[in-house]
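Below sits a lone chain in structure tokens, taken as the form predicted alone.
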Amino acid sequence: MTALPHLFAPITLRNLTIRNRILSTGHDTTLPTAFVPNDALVAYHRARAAGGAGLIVMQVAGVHETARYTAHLLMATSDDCIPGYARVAGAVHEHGCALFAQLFHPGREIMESQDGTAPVAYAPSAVPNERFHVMPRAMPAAMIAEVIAGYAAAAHRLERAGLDGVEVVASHGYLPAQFLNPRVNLRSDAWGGDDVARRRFLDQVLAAIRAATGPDFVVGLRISGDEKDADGLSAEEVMATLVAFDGRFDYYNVTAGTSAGIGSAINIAPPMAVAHGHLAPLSASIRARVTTPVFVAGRINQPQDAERILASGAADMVGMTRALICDPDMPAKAREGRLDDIRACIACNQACIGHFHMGYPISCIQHPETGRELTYGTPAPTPAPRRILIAGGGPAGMKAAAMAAARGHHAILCEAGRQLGGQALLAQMLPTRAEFGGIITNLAREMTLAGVEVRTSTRVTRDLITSIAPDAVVIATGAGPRAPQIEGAQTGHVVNPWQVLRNEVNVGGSVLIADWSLDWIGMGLAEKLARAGCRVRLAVDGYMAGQRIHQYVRDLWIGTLHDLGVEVIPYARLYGIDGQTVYCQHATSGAPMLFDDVDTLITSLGHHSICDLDDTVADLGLECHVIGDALTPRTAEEAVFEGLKVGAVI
């Protein structure tokens, strides 16, 4: 057992006792189909309940037809939802975990329609947002009454389904927050004009829910303690509202930011550049002013950090959502003192909220079993253990080895270098990306626990394969920097990102980065060199820097590059170099683009596969699997997932 007394102390809301202070906050999973809970969602929440979470808050449930802000949310507008919710409740309660659901209306924050046409969004007033560029229609008074009734009816259905409570979503600039905001709510009727009138919507929503549910049913409020936006609710405005409602909600679940602004939306799922537990001071300031229990979330990915926040009095419960996405068993491991066994979230945002924004089911680059519990939740022990040789110790090979060994095979992983990790060793060298190295630590621990035999500084050759005599070979030898022919390269100083990160070259004072990859590499190098005092031009072969990475990571980074004076040039296709002049073509018009006074041209032009073993393995007549970048260069997400897949079937 570990000394985390605050984290594992129970907490009681009304007559509901929750076994610990670990909360999975409401988050979209893109798992539901037909707007109701399904088998995949049941399995997803069951895994986190079984892993020891104290409270799970399910993703948003629409309370009115105008609340359909995506094509894959849940709706609680008819009794059709009750059986699915009941199945989730049964699965979660079976493992001693409490279950709430979020009640939701986005107001003007509509992301997509149901049929591809631009939807009509309804808000307190016709005030547009910055992020989705939606011009809403002011809600008629009759619709306001319908929506309030919808909250109550939805809560009643969820109570009938067996849930323990609901959470009214007033966070991130959604409808209740729009009513509270004097810059968004311009009404002069009973629903606007002064603070009392602007709070009337939330007041009546709460009263209607209380009237429709029993005395033990918990009703909480999710709210941004500071929307961190020029037109958003300020910390002072939110504080005044929470003081006014003190004692009426059963808890306040504090977050930050608003969906309405490009920069402020980053706070919905802050990337790894944001400090751990960064909202604890905000929740502490609220908790000092109210008697209502206060929950907080925001980059709390380790139980030790959660314990410190609770012990300091900053909150009564901690949201550890991405931590539970990455490791559903984190609570149980923490309780048992197995802190080194916890697979810590690195806040890459790639497969969790990144999948949501692309319309794909939730997962995790480190734990691709997430969201795929029905397929990979319980690895099947092999009926016939075999000797498996894995060539390459990057993320793909490490996951394949760990899964194969966990199933009972004798897995031997050979890495040519002195360290495991592959390209993750380079990724962690980029500014604000050091945490990415956690993927190496976590996968290495998985291998240790599974009993993988690891040999570093060991290149796989024909002779080695013959000596090991494996039954199957997994080729995960990765990739190297792509170096296409560049006209005039011999006349200038042309280097690749790997050379820069390894300090193998002197880049000079003026740098142009030719960025075909449109990922972390170009932006990270631009920040690194700008902070070192270089003049940096980032010429991207696309319409924006970071085009291929998650928007919150990209948007935060673009702001950083702007503040550092990095010049970003879009639509710039590299053509050639002549001394200190770099030539590009405009990607759409073909017009020349010239850049003078370039000391160093850094070519971030992608990678090429390193896979020279497949013919050897074929000649030896062995079963062969090629995965990760050795198959074709992509990202760590595909590498780890392919490692899982081959390890699960080999």
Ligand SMILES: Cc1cc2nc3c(=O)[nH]c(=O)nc-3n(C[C@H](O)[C@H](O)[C@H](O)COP(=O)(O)O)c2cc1C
Given for the second form:
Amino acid sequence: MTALPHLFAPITLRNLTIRNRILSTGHDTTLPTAFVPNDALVAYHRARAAGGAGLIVMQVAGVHETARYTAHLLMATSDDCIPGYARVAGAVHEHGCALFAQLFHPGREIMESQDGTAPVAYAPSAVPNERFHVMPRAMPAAMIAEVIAGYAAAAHRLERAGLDGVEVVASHGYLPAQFLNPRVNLRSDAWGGDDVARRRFLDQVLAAIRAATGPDFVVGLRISGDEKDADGLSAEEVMATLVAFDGRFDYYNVTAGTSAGIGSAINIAPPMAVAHGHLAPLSASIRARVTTPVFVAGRINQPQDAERILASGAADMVGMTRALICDPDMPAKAREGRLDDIRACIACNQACIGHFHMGYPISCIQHPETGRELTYGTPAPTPAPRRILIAGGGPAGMKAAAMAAARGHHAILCEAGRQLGGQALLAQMLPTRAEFGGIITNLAREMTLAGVEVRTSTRVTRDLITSIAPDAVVIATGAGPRAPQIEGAQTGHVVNPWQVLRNEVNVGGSVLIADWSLDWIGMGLAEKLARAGCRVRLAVDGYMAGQRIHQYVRDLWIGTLHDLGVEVIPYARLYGIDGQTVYCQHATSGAPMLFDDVDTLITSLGHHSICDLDDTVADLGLECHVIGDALTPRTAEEAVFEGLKVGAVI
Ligand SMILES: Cc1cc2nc3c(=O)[nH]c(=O)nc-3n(C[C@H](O)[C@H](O)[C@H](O)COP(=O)(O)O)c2cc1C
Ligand code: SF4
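For comparison with the form predicted alone, kindly provide the form predicted together with this ligand.
Entire complex below, previous chain first.
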């Protein structure tokens, strides 16, 4: 008997029995290159099916030419899509997993253009959105009919491709939700007006799909149970719709938020500051009112949490999307009771949805094999095991060691400090970032499973290298805080973020953070010190605080800083300090910007590489690889990826 009985209980929708309750909800992967599924996408989903997921809902497929909301989505508007979908279905079914796909029209939520020119966005009415600044054109009635027919034709194609079902995307403020919303749908024809008229679009989409597909084909609905936006659908409005449609869809897949609002979009992939399973109460309230099975997602990253949500009756199935992006084998590990082996997602959003918003293929900072299954899917055992010395126990070194050892090498990792983790040890000390420390736990576990020999409190020196006598050395010694000459530094109190986080310095009551990095550090310190009662000014050498991190993480944090009274000053390039006056220069006009009454200036000015072993290794005539921040300072994502790359070839 498994310890997770609810999670591994099968569920039946129509005539489809799904082996467990673990669901990968629809998510854009940016893997498709020509609007149809390709080899990379097949390999991506095969990995998750092989890892034991019960159901995969594939990313959105456009149902009409006007549905192209990014330059790299899937389209199901012609039979050209069928072979690619059939290959995904074959790969997923081969491993006993069910496969649905999302049917999609964004309405006004056009995020990206195809060629640099803004397309005409079509929505129920000409009501603009906040986030993408799109003013749509009201859909002519003839186009509404075309789009409905497009949903049906797309569903029929996906059924022919061998998929088990489709999911109508009415979540996140996309087209069906726009029709439902009285503040977005201002029509006075048959498609707008009272509740019945505003539900007509969804009603006809469902009827058309049912008419075009067979009786066993599953048709679900993804919906935001609460769009959490002043202009969005309220929980009460959504509930009324779900009650009205009860029994007609085969399941409701509950999420939250709308793409239309800067703040509410954060709910689409909630960052680590948001509680685990935060939408379970919302799905529970819906499940209590309908007979339709209810699924829920949102920060459910561990099987124990999923089990609790299912056992409490809050949902019939759990979306564990980033959990599967981070660890495709999570279901199999859970089923086998290997809970400590699971690489839990830390909701950093950096390489999954962060890549999506930059137009790059999906990956994961902890598991860079994701999205690169064709290259790194299966580590090739080495034909000639060697002794590999890895200098540095941060994320780069840990991944390199784990990968090298997994391939059969004798990997010896030496870390000068007492603890593994490198800069992740500091990153986890920032407010709401404690979960970042999970990257250390997870990589340490990977090393243990692979059989890496770990030596902490061991600095790599020439003598040590000679005594270990490795065949190759990987230098992953990381970086330290950059401390450029600042004019007048000796006249004031100037400290760096590491000193503050390690409590090595006292910080005055009035602080200015000069932030060139534009990442987590400036915002995190600002929150920490504001909460400690300091007056905090965050002078950013850029357009906005957190400019270089994923928008949901940044936007949530900017709201917190606003509420805490932190003053954010954009375009401020640090110039110097004179006693308690900090001088900046406006980054474009060059005009002086003076900040008085500064007790402490914190310089978040990036890092410098620590790499003083390469000459020694070269001198000893050994093969040498430099990775991560030791190569040049960046983030944990590049560090882990470079660890993977070197571990895969060494
Ligand atoms: C890279 C990425 C892309 C996403 N794209 C979509 C999408 O196309 N359609 C959708 O309904 N949800 C999308 N989502 C939201 C996920 O389906 C899911 O609701 C979200 O990740 C929260 O669940 P989780 O905490 O288990 O990851 C996306 C999420 C990620 C991480
Ligand atoms: S990149 Fe971060 S949020 Fe995305 S799956 Fe990996 S750990 Fe989770």
